[in-house]
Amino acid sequence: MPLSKPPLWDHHGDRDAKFTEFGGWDMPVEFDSIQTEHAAVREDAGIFDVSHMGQLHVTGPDATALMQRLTTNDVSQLEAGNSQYAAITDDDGIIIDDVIVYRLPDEAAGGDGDPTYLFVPNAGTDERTHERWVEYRNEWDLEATVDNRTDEYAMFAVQGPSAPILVDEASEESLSDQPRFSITAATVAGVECLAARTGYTGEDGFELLLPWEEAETVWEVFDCQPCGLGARDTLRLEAGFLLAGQEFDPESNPRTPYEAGIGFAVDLETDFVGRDALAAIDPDELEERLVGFELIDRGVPRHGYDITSSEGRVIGTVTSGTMSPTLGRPIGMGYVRSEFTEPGTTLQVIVRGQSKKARVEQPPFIDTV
């Protein structure tokens, strides 16, 4: 199956990009260097193009209704205007996929008076995602108008400490003042946008949806470091932010959003799917939960790294791992035993055969916003 590519595809290629495939997309994952692209972000400002993103439209009578149940988190507490992370879980409260749902502002949700909402599943993930909305709408008769528009959005992630100075530089209104977790319509290069303060880098910054056919007018008016998917990586390593497919993955890694420690985003009082599996469970007596690590010998971790006890007992797996651009010490995060969980532990991860001396750390690894 050939692969979906981001709007602006060839502009990327003719920057000389390298690319490579992610979530059916090929997407650039280096511009210069991971090195250089990461301390842009950092230190001033970096351009992301994600426009492998999914973006999936729910609006109706009943769209606050069905967001409620297929989402962890109390959909109805957001106003227009804001947004929240929540986990979307099967029936056993296993993550099928982490979002972003956004409730549009009045002036963006099409006029008609109800509740619109715009959330963003992982990449590859959109189609089966408006199949579920779709299947439970009609099982659950609930009037609601679901639409996938990832073909339409084009998406720009601007992060770091400049971001709001060129986000704002470049719009028609003023949204550094903008909070955090707030989206707004925007005219960003003269194009009609969606700005949200929102990111995974742990960084200050904007996500914009755009048209699809508006994509280098608006990638061209930010005079910044041009980013891909590596350094989007680091960077949200550093920030302790989940990856679909290696922190979870329903097939492969099945986790509960208490093990993959986002139990902030599950609210019990609402009647979601997975609800029931998922207060049945005492968080208290987990078998296995997702720790941060710093490596202290030399070494760098990576995915599906074991990690033993100081004697050498198997009592877990690496899930992401890295040389951290910012701190310059190897960093990463894997599920252990729970009794080895408490920051300070020493652990061990086997890199390329050899037993490595590890610490556990409470993630984020760096301050972020």
Contents of the next structure:
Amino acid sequence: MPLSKPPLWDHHGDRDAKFTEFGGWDMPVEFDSIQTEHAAVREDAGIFDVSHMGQLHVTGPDATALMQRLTTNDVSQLEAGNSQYAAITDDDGIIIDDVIVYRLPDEAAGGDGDPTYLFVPNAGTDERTHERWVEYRNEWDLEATVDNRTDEYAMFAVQGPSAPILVDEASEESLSDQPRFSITAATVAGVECLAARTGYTGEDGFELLLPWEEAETVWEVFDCQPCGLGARDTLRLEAGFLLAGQEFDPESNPRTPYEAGIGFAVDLETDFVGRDALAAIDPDELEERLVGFELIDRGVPRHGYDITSSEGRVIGTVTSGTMSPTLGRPIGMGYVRSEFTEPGTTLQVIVRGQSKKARVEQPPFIDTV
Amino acid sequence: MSFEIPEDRRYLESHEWAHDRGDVVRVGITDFAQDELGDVVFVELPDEGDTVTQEDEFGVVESIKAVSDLYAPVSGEVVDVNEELFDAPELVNDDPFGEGWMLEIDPDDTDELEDILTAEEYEDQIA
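Please move on to the form predicted together with the partner chain, as the form predicted alone is already shown.
The complete assembly is shown below, putting the previous chain first.
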């Protein structure tokens, strides 16, 4: 199956970006160097093309009810122009995906008075998520329209301490006083966009949703470091954020939100698919949970490496690891047996057959907004 | 993008170079390899006195995004290791054919170098 391409695929190629397959998309992984791009976002600003992320649009009289029953957080608490982080779980409470759910401001909601939601599933999951929403809508006989608009929206993340200034300069509206997790209609580089005060780097910034065909106009107005998915991965790991396919995967790494450390996004007062299974779990009695760790010995932890106790017993697996560009030391995340999750606990990570000392450290590894 | 490929060296298909310096053969990875890897953050090399065998693994180079095994372009005894790389692995990116060298090997038989790629052949491979 041919890979999907973001709208600026040629443009990125002209800039000598390197590409990688991610979720069925051919995406820029590196423009200059991961360390250069990473540092730009921590110290100044960078722009990411994240057009591979899905965009699903839900509206109608029962839109809130549909979203409430298919995501773990309390959608009814969302006011127009706000967003929340949530998981999508199956009947067993296993994470299928994690998403940001935006309730669109009235001026972007279609004008018929119904609440309108835009949510952003991970790359390559938009079609199956769309099917899920339609199937449950039909089963529950809810009045809501569900559209997959992944191919209509380009999405750019402008991230870093200088990002709000850059977005302000590029937009007709004043956006830098927008609160975290808000979303508003904005005119950026003369293009009508949605501007959300969200991101996945641990830094301040915006995510801009814009018409696919206007991508170059908006991208070009930002005079800052272009960044690829490589830097996005090191930035999100330093911030302790999950990556689909690594920290959770319904097939290869089935995890509940409690194991994955996102219990804050579960509201058991609401009735959602997976709710009863999660309600039956005592979060204090989990067998395994996700931890962060720092590798003390020389080496780099990688996805899939075993984690052992000091005695050599296998107690877990690394889900993500890297040499932290900000900290200059190797960090990672992984699932381990609960008795080994206390910060400061000594572990061993098996790096190509060699046992390397590590210490549990609660993410985030850096200060985040 | 064009890459530096010095003609005074031999190359493995796995992107290591070998420079016959008379008494020893110096070994490193190519400009193309460091570019493919991206930011090098860690190297694992053998100790002085260890022996290596042509086309067998002798160590590991890690960038932020990838791990790659290193292969010996010639058999022999390791007589020097570039320990500067332990504290400054970025030298592999900055100067792969110079300051970023990795090993010096006292070769068992320098004729082995005739069995691996010339600069021209390596250039064809990465073209």
